[in-house]
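Starting off, we have a lone chain in the form predicted on its own, written out as structure tokens.
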Amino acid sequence: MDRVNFRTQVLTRHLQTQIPTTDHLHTAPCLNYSPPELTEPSPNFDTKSLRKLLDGQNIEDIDYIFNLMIQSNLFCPRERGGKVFIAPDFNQSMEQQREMTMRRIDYLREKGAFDGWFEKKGYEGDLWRFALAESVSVFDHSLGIKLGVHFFLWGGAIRFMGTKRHHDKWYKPTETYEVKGCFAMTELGHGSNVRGIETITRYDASTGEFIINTPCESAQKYWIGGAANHATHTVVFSQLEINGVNQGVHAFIAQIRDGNGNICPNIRIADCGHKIGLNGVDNGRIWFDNLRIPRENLLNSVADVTPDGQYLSAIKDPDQRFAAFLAPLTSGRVTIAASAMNTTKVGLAIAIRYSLSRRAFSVRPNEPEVLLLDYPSHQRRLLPLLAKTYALSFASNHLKMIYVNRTPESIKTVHVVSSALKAVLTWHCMRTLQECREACGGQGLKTENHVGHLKSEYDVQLTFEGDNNVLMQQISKALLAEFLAAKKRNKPIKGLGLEHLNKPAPVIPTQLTSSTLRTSQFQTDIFRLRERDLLHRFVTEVSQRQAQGESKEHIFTVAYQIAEDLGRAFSDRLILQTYLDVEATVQAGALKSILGLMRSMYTTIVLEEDASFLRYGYLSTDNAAVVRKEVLKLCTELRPHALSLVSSFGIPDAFLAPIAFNWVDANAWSSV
């Protein structure tokens, strides 16, 4: 009772209380957004020298394709916050995304795109196809795809698989799209393995015909892109049977529709149905149900089977004809690197500009609210990024000049380097658009906002063309017979940018220091010291299992820690040495000194967060807490940077989110 008597008194108390008249509450004056241009930094570098050094002499090309974009209500402009953004209608329907991507397609045909595709030659044409194919998909992967798988999936087999009587038929159809072409290679049962896939194909010498045939359900070709709504053609991957022999994986051509768009007869189509992201490409299953071809549609540029079914190759060994075979395509990586990157970028873009002028919190009483990127941890969160994404850009590049200077001699580095870089790309491309998506806060969450959902969009880039697991160690595997080819012939090694294993193993300071880290001799040094022991204990390793009797194949797959920790260290090695290149072309100045600032934030921050370095003690922990201390150093010093540093992306604003700019006009009331 006597605790009721409080409580009413306390109450009654509270109740009787007069108000003040005086208000004490002040309230704090509306956010207004600001420009980050008014209060950040002029660049003390050339912005346009710097977006050459990541886009070379295809500047125009690109600008072209992305004005073109613009341009058009095809590509779904809008206006938010006093600014026109164009971004794909996520709302619509799978079926709605598709056809959409089929008229984008349509209308940049019609304004002369694709025009001279085949016709033109050398690196320039191969660096022009790159820069178009690259700027279609900072406007949508899809888009990206669908043209890709085109091109140069399809385009690129009849290319480099067939000979001039497949160039002279197709060339001009595909260029103008009267023949829309897929590439059947993946199927329900195997995807990175393909010489284990289960199509068979035999040849009947009394027609002149091939019989292509889906012998079991795990045979279903699966994922094909273009097959479910639109392509007319595909090229089938598939065993070639001869007299009951086989020869192994071979490509055809085969017509799956015909002009009006009505399957053909002996096929069977399916669609792979909705995913997380990519609708706008029509992924479909493709069942052969004994498909008659002519003897013409095999792509013959490796082997060719006679009219009385003479099986014919210039290249004897299994082997070898398999790697000859699918030697071109290695231009699938090396897009797929391309767009990882200007993917990262974009999202680096949009969550950098907007931790210019978002504020949350005040220091002291009274003060403004603190910009995000002025918070050493959100620093900490989208600086190594941003250095890093700078890194992995000029490492791509190479991957394109590598590729489109080509040679037979050099096609091992080709298919070695694209593993490489599509795996390590496309890693940071995810990692990295989750970071901006946690940054941007509540806001990444907005597909408008595109950080989020550009996730699920290129998601897919993690699997297809090689699974980055994989990838690792087929680098492992590559370097492995490198280094022993070398020990067999008593010479050094050469190629892949292993010379350095012939010379004296570097010797890294006992006590680092920030000078010592921000050397590019240190960098060199560590970088090659980790790729150096990681093969020799992957050697040793191999040979010990190998002296037990164990396969290689078996040691190998038990292998696997290593051989990634190896892949990685290529990797990182081989990115630094393209950096270190690139910067070499660079006269003394700013330019090269924020060169070289994100250079060693690149070098450093690998050196933090792989755990190689500690796990096999190329760092001790009191190094590794020197190197940890550096990472908020040169966060601080690379922080007056940030806008010149996205701004020389080259990205139209267009291309970016309403996040970027004017957040607070772009979710007014009057923009409802």
Second form
Amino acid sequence: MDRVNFRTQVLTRHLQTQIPTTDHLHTAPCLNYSPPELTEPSPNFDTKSLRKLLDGQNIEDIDYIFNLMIQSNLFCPRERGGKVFIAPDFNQSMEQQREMTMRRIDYLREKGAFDGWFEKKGYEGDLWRFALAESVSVFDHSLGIKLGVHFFLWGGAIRFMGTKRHHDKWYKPTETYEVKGCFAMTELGHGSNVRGIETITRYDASTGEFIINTPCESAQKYWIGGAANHATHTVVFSQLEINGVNQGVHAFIAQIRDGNGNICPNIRIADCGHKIGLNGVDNGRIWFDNLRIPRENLLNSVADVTPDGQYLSAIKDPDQRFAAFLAPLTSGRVTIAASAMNTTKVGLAIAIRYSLSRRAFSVRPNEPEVLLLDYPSHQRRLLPLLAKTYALSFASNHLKMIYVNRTPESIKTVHVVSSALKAVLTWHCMRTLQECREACGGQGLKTENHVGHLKSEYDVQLTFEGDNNVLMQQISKALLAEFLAAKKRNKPIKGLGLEHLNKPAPVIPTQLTSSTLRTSQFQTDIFRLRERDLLHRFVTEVSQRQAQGESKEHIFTVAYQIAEDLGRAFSDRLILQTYLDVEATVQAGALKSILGLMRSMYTTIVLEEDASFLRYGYLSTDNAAVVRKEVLKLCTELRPHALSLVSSFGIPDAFLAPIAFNWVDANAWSSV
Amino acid sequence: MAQTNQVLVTQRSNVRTIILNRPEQLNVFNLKMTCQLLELLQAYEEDPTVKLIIFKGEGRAFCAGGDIKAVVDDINKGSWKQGASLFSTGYKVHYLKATYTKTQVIILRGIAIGSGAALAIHGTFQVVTDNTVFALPEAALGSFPDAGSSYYLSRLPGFFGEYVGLTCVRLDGAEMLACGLASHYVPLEKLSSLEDALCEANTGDPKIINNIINNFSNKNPKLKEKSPYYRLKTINRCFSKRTVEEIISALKDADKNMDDWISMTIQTLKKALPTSLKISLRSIREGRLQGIGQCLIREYRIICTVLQGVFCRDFFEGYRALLVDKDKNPKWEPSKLEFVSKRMVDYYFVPLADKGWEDLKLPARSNLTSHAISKL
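Having seen the form predicted on its own, can you show the form predicted together with the partner chain?
Time for the whole complex; same chain goes first.
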């Protein structure tokens, strides 16, 4: 009976709507949330102008998409601590998450967000498409990828690999989502090495059809986004065999589901299953059992097969043909790089805002505890990443510009720069998220606080559209080829920003000082010196080994260490160059000085962290000590601007997390 | 009863009731009243004996907005900056109310129009009743929804806020409750007992106050049959478009069945001042990504540009046509949406080039609630 009474008492108290006065609790000292806006110095530069440097002419396009998402219940608005946040419900099952992704796309389509996808021409059209894809990724990577597969991969393949007959037939239904496209390139047995895929297609002149076949298990198409649930059509990459001769990899259009979502005959589809992240995308596997498709379904921009079965191509060399064929698909890397930067911004905005309101430990008894970001160690963890994010974001814009202004002559530059930046930016994103996760302590572990969870959502970016390590080695190969070609022609080297190799090697002062470290002259010199020296070392190593009779392929396989160092040296020098270009467009004033400060932070942290400067002796140990000291100084100088710099990212509050704002209210008992 | 002219205050234990007392003018507020409100609010925030503030209007209106006549008189005397001071002070009142540390209950009897509506919305609880009327007629008047409207309109469900801001539609109490502009609906006859109950409770605890008001509330007031709130789906489809032109053409597309409501909406949009529509839409859209402070600063730039009258005299034309000559036939310039370029709209969103003009300076707030902060 006692237990029953006790239970009744508990329940009564629980059900009482009027909570007894708790004034004695209020008088006890308790932590209060104080918005950093109140205590931090207000920005001494114009945050809007800084955002304009990041988002360029597309600010309004981006904000419009943000607006559309914030205003719909499909994006799961949740109130926490007096603010509304939107984020996918990751507690849903994989199947539910996939359905939600599709419904969000339907919503955006209904609102006309994709209207004119294929019509908008020129660089403005390209930039608009990029802005759209990037802004949806700020909400959810799955949403961005699902959209990207349909529009950039499927739609891009139709646009760039196809010809007018494909454009006329597929543009309209693709824009309206009557046709849902996917992109079947990767196989179980072959990923980065596209030319090794095993799917095989032959031509039957008697019926005018191609026959696509999956000859073995390793030839099954794998990781095909959209294939498991929704896609109705796919671009299939396959070897093309004509009259017994293999003509290399070509792309075809195949229908895989009918209008009711039933899988077509001669197609088998299986799910890739639950993943560590990105579960809102339905990755699937496809097998083709001698599937017959009309001859017109060959995407014939570079090669065609006549009705009677003759193979025709303007480009005779299969290597060149393949390169020309795939070149336009670089847009994927451009969006990956840009999305990586947006995600990094989200992580940093959350972690830095939290570090400006969360305190830990007092220096003296009875004193208030110290703000996390007032610890030099915490500054050292976050502020260099902040400066680096600005530098890499400018580089991402540069990549967009060379992509949208591409010409047949610039294809190589686009390829090299996109490989370099895709790798460097995505690595930076993952590293930053990890640091932000740790910097937020336990709160970083909560899914609603994003910084931890985003790691698994974005991990895939290190791998898709080219494994980062493979890309890094490809850059070195390309640089080597450029160098040797110039030497052979006996002409100065041109392009890829390598012109500095024609000049005498820059001289680095033996005794570095704080002020030297901050001059753009020194920064440029030492980055160039490193690139130049590593390229020479690479050339020497390759030619020495060649002299010993080793094959080129073998040499590239074993000389990966220096190749990767060179890849990074090239990327860092390129990033610094684009940063200086951006800086030059800004008039002298507060904004220019903050940009200068961040540039010095960027270069100094590269000097501090990349072992190659000490390894190859570009920095003496004494100078390395000067660099190390300078990092601390730069952190102190950047600290007052931390809030303004993350505010200038322009990520709306709704896309950040409860710990970025009133985390006390967000966790109060009344909110349970 | 403490008599302070046009703003009355009654005091019952720890509760203060602020009454707008200019009934002949429908409680339209002038600079003096605004200053009084500001002082009262500042004083009560410091005063530990004040726990709860009740706002209401004397007579048949809650508040019909700012005293436009006084503003126009000032401007005609040659000083648009004098006219602007009503707005800068008013905006400070709204900012204070939106970020206030103490609980406020606003009783909305009768009409609440323009900045009068804003006075009601920024606060803890909005009690509407049988004869409440809410409207933002600025776009018809040659101005735009200001006083923090871009903050609260952009937070209504879907794109209802764009609809309300652009079409000057009138909402009744039931509609306000449905769309979230009000927190409670209390029938007229119960209002005075509600006030008594609030005074008796003598507390500032929002939970308790919420419960008290709930006891008097009609939880499900019936929406009128033709309420636009039933049209939320169409509103979302059309008013989510990027530009005013696209909104109108989406409405026309939706008008296949010759729907009265849609044709009326199109009519209203066509009659409204083109420049205003574009400014209003952009202001609400930007508001969605901003906090109340930034919204007010932006709106202050716009209103000053309007009052300055350099780019555009529509405000004065609207005033003439609707309030002076009452011919209801204003001549807008530019007269058509397509003549209003993006560059012209841009003008309203940048700081004024006028010498000595400054952005709105808002007081530092100790408890800047998190929903009031936003960044860009």
